[in-house]
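Just the one chain here, the form predicted on its own, laid out as structure tokens.
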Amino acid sequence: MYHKEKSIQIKSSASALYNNLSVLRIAPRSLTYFAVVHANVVNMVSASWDGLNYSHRQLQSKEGTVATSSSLIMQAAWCVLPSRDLLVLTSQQGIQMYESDGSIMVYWHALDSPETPTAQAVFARGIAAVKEKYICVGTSSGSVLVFDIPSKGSNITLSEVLEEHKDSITDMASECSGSQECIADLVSADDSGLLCIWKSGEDFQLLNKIPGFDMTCSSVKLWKGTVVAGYGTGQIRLYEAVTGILHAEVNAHARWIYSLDVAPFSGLLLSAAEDSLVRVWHLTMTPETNSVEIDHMYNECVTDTQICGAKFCDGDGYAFAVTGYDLTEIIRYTQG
């Protein structure tokens, strides 16, 4: 189904952080951008879809506007509002904001550290562009921290703190269908396991909470009301994200998952995790009974690597890109 395609070598290796790729599509130019993290540094990578020319940009952890740090970064990810795109990294001293080609940085918020030093480390992970102007990003407190973003230019604003989690957000995702009838637009996940489903606007409305048993979601998904979310048992579980009625649990990988992603339009799942198996499922909705199904499609093994981001790189589910721990490559793999 799937066949590897040639890698794309990155200018250093991939940390071992959940959700650890993110990927652009940009249409117009033939371009897909990369991005994954290492240590305080963000390996980019803009590919041209004929395969000949790539561009490396490295973006650092910063303290405010202009230092550079040693703070590590727990995330990148590309938020695409209607308006237009962002790169958001996430660290341990705050929040960058930089145009999509990490060209200018556009915003920077401070976290708050604890005035005596605590046990509990400080850092924000996270992050999900909501509907027209809207990107939250979560924190270590279980705080998630809602960004008005304006269609052009830095003005950028906190407007609202959720507080409803009380252990570290690890992931958060918003509704990918383009379907305007769902309801909830956004689903945050931490550490224990907690979800917490969400109705974004001028004040976001709390619509659920889904317990975890103490077991860390590692990575979540938000596709047609539902709620997909892979553990750290392995598993992953498709809840109706409204009322939190569980759909299907499938024992997926034999070890901790790192990365889901989902393609919208014809509603693939893939799943990555520490057992070095990549697997594409397929996710179909019955209307009438308003249940979902997962099968198995395809699964690919990439040898002796610990694999720690995993994405589609477009609507369809017709490519795929793979990052590992330690590994300077991305490695991709297209249909056919």
The other form holds:
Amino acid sequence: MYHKEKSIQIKSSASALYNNLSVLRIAPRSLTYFAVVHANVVNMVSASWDGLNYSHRQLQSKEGTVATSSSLIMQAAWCVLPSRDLLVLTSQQGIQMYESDGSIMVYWHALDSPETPTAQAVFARGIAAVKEKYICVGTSSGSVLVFDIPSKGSNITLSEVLEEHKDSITDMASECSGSQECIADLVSADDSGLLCIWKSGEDFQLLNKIPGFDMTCSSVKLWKGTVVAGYGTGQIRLYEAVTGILHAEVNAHARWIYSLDVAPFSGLLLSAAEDSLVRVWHLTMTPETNSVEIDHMYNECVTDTQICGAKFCDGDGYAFAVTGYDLTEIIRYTQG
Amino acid sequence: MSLKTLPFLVMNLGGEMLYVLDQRLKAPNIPLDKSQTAGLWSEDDRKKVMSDIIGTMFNKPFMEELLKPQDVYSHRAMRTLLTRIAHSSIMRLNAASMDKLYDLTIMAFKYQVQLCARPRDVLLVTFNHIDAIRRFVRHNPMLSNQIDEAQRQLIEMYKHLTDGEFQLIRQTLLVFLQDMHIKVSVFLRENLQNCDGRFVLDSSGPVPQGSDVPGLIRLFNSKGREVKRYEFPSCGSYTSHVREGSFDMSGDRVTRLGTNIYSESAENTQTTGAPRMFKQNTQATTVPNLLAKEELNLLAKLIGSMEVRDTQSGNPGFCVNLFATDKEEEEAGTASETNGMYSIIHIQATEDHRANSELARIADEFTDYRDNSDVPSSKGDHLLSLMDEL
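I have the form predicted on its own already, so could you send the form predicted together with the partner chain?
Next comes the full complex, and the chain you just saw is listed first.
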């Protein structure tokens, strides 16, 4: 179904972090941006679609405006809003937001960290753009920070803090189908596997809580009202977001799942785990019976690699890219 | 990231170091100093070296400092710490030997961390090391008690962490071990490591506890009843999980990761190719490492809490070539000496120690154990000269 393309080299290897690959497709300029985290640095590559031009940039974690090599970055992801795209970095120090090409930092938010270290780690992790104007970021204490993003400029404000999770946030996702009918806008996941379903607004509203049974949910997606969750046990589960009904359970991987992605136009699902496997699935919704089905489509084994990031490069799932711990390349696959 | 990671590094790297030393000390010792005669270490001397090192690693104040919440150190600081631990015995390792020893222990531990089926298994790996260490000193009741006490503290600290918290610890360890691809003879021979230095990750064997063998899809209706189940090709040959290892003071740990892989053969403790030059993280060279001072303070605390062995009793200590031929050692020695990195830390810390009472206090403790004639003009220089002796 897919064949391997030429890999893109990155300046330093990928760290073993959940969801360690972000992709931004810029159609007007025939470019795709990739971002991969290495310890305290984000490696950004801009790749032209003709495969001829690659340019690299590295962003370092900062405390305010001062670069510090001590702060490890947990995640980097592009947030696509109607008026602008922002690149968000979450680290042990806090949250930084940049223009999408990484050229200018427009906002930073420091996390409260205690004077002397306590046993509890402090960091931010889990990034999602919600509806027209919000960027939500999770923290190690379980809080979800909601930032109000103006259509341009740096007047970004923290509008709300959602306190529902008790364990560290692992990942967050917003509804990606583009459908206006969906009630749920955002899902947040944490170390205990708890999933919280939210509706956005002036005040975010909690719609549902789906318990986790102490199995970490490391990656989560929300598509057409269905939560797709990947767990440390290697299982993938499909839940109906608003009701919490379990539609499907897949024994997908033999090791910890590190990344999930959905291609919203085709319903293709990508899962990647520490067991060196990337799997492609197909999701089908049957509105009459209100059911969701999942079919297995394809396997790709990235030999001897603990995969830490996997993303589709386009909305149809025509191509996808993969990163692995200790690998200094982004491996790409295309249909055909 | 996780502030509970350092104990894993010290216990496991220390454990691997002991495995290597135990094996190498049984080989004929070729001294650097020609005035010493070549020969085998006596049983008593070997036992003393092992006991001294283990005593330092497990002593109470050291463990207390180790278990405090803190970030992991840099490679340079870890290497300094391990060297100090090794030199708490009568054995002296030259820089080249220490380099190779460090490389070996790092790669062995990296293998163990990467291959752990579940993040929680890192604790079982640690217990495997501790079990073996206990066996090294089973003739010594005082040391056995110290080890027991340390293990009790580790159990208390880690037994109730969630899988998510263990994964954070494991991810922190993996960042520390990132980009290390030194080839180790025993791994290459056993087909555990590829020629490019990466480890072989098998798609077979038992799945971890809590996981199921991949291949099954189940669909449910809105009442929660299963309505359909079907299989998919899973591309691996996994079997059901085996029984869980023991997280208690003793018991079958089940996993072999962390046990002593070095057989009697000397070749097993070889790394292939030239010894790695101590590479600094390229990021750190462009941005000053603001943590260098912090690290040095923490390091000083840890070292200060170690018992200092009195080596002034007329015994100059045994200098050991741990690996390979004299020629290789010479070449390696030259390579490391031209690496002038330590001078930077030296200058920074000398300025800092005067302002820092903690360092000065620890430096004070050291002077008590030294011959008066050895006391340098500045107290701080003592601690640093200790580190510079590497």
